[in-house]
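Only one chain is shown below, in structure tokens, and it's the form predicted alone.
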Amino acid sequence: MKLSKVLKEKSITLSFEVFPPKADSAFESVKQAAYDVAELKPDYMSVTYGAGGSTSDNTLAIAEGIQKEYGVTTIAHLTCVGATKESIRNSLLNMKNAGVENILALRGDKPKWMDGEPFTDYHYASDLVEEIKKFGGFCIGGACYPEGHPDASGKSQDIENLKKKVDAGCEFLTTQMFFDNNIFYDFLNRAESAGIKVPVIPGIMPITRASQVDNVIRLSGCRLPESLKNITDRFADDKDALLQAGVIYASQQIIDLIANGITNIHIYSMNNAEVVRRIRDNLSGIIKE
């Protein structure tokens, strides 16, 4: 089923990521722990895409696993790094056979291990969007980063390229991990001035491990509030507490969101379906199947 038609049928969607393996030689366990998340029943799923492409044939084959044994819509996400028009073309095929319809548009970053210049064919995702648009039959998402993109040089450049993006064939967004729902909540203002009508998708992280503090920090430049820094610092050291307060942040934040009106939420789930069931459950009151 296309995205758009699932945001249309439901009044509030519960949306999950999850991550193909790095290596072949995890692919089973790795592809048990998407399937674990995916026993949630969420109303679709999100599957990420290697560095490069490098986990593309991984990225199809857990989608569609999801969707054949678990009647779970699926999002397969594609990059432009290292990719060119044939690349793409096949991928949109392999993806077409599969039954997959909806795709996350990225313009992805070069990994280290990759030479020469990685973006060949498609500089941007809306070069992306427009091919993906060109070739038909796919429902096509976008990223958007409510804290501004790191190589935009600033927020207005930020809304204006992602107004571009929409312009291209975006239908959905979905929004990098923020931690503060009042940055999301500037950023949808902007994004709604400027013209984007397409439904903004908040990306939630739910923070249940020392070790991610850094990384996101790292990785996405996002801010942490100090509320969730006081969290980290004081359970840093004892994982079923952090687990627990962190689930708990996620769920608060999570019930703001759809106070304020925001029908639709995506979890980030690091493949762990304890964190995803914990944080479903603390919502099974506001969010009723």
Contents of the next structure:
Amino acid sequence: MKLSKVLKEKSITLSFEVFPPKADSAFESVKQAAYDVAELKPDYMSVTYGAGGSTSDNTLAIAEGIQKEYGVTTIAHLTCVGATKESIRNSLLNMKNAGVENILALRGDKPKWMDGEPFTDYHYASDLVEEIKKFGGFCIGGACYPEGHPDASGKSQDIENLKKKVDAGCEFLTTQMFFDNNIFYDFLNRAESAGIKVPVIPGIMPITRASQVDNVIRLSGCRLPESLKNITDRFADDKDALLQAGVIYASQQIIDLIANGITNIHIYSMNNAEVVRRIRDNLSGIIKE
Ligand code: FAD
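Please move on to the form predicted in complex with flavin-adenine dinucleotide, as the form predicted alone is already shown.
Below is the entire complex, every chain and molecule, led by the chain shown above.
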């Protein structure tokens, strides 16, 4: 099903992101972890695309498998860094044949192993959006950054560029993680003022392991509010405590978003079914089946 339809069908949607196995990792165990998340029957699931296309076959295999085995609509991520027009058309054909109808169109970043100029046939995600639009038949989404994309010269420039991506054919946007909802509300206001009218879906990252603080937050450049920093410092060496506190922090972020009228919530599951199950249980009276 097209995501544009899924987003309209329910008063509140809850969706989860999973990642596929890397080429050199154990396919079955990572696939099983992603399938365990699908078993929770979210409204849809997104499947990420490894740096520079390194997981392209596995991304499609997991997206197709989740739809077939669990009846959950999927959106496959696709990046254009290092891609040629021909490789993108092949990817689109494979997706179409696999029955995947939704694509998160991304520029991607140049991976360390990639030689030469990586942006030749496509410079920005908006170029990829145009290509997918030309191919036809897909519902297209894009990424956005409430705290600004690291390459952008400023937040207003970034929003202007985002408007170009939406005008090229994005039907919805999913945000980079953020840990302070006021940053998201401010971003929404700026996007609306710039004429961006498509749904903007907040991406929530539950911080439930000490290693995430380094790996995820520092790499993304997102700001960590004092209250969350206190939690990650205090419970860094206590697995159970950090899991519980991280789930509660993410649940509170979501409750506040819904209380402020946000109707679509996306959770970065990191293939951890236990974490998303706990969050979903915390919301059981708020997001009804
Ligand atoms: P763009 O929209 O092209 O923006 C990149 C930069 O270029 C921004 O600074 C923007 O302001 C600027 N820009 C855009 N258009 C123009 C223009 N016309 N003129 C001048 N400047 C312009 N990466 C992966 O490798 N795989 C994934 O699966 C993946 N999933 C993601 C999911 C989400 C929800 C998010 C938020 C990010 C994801 N990423 C993923 C990371 C993403 O690939 C990087 O953040 C990348 O640096 C930017 O991709 P983009 O599609 O946002 O790029």
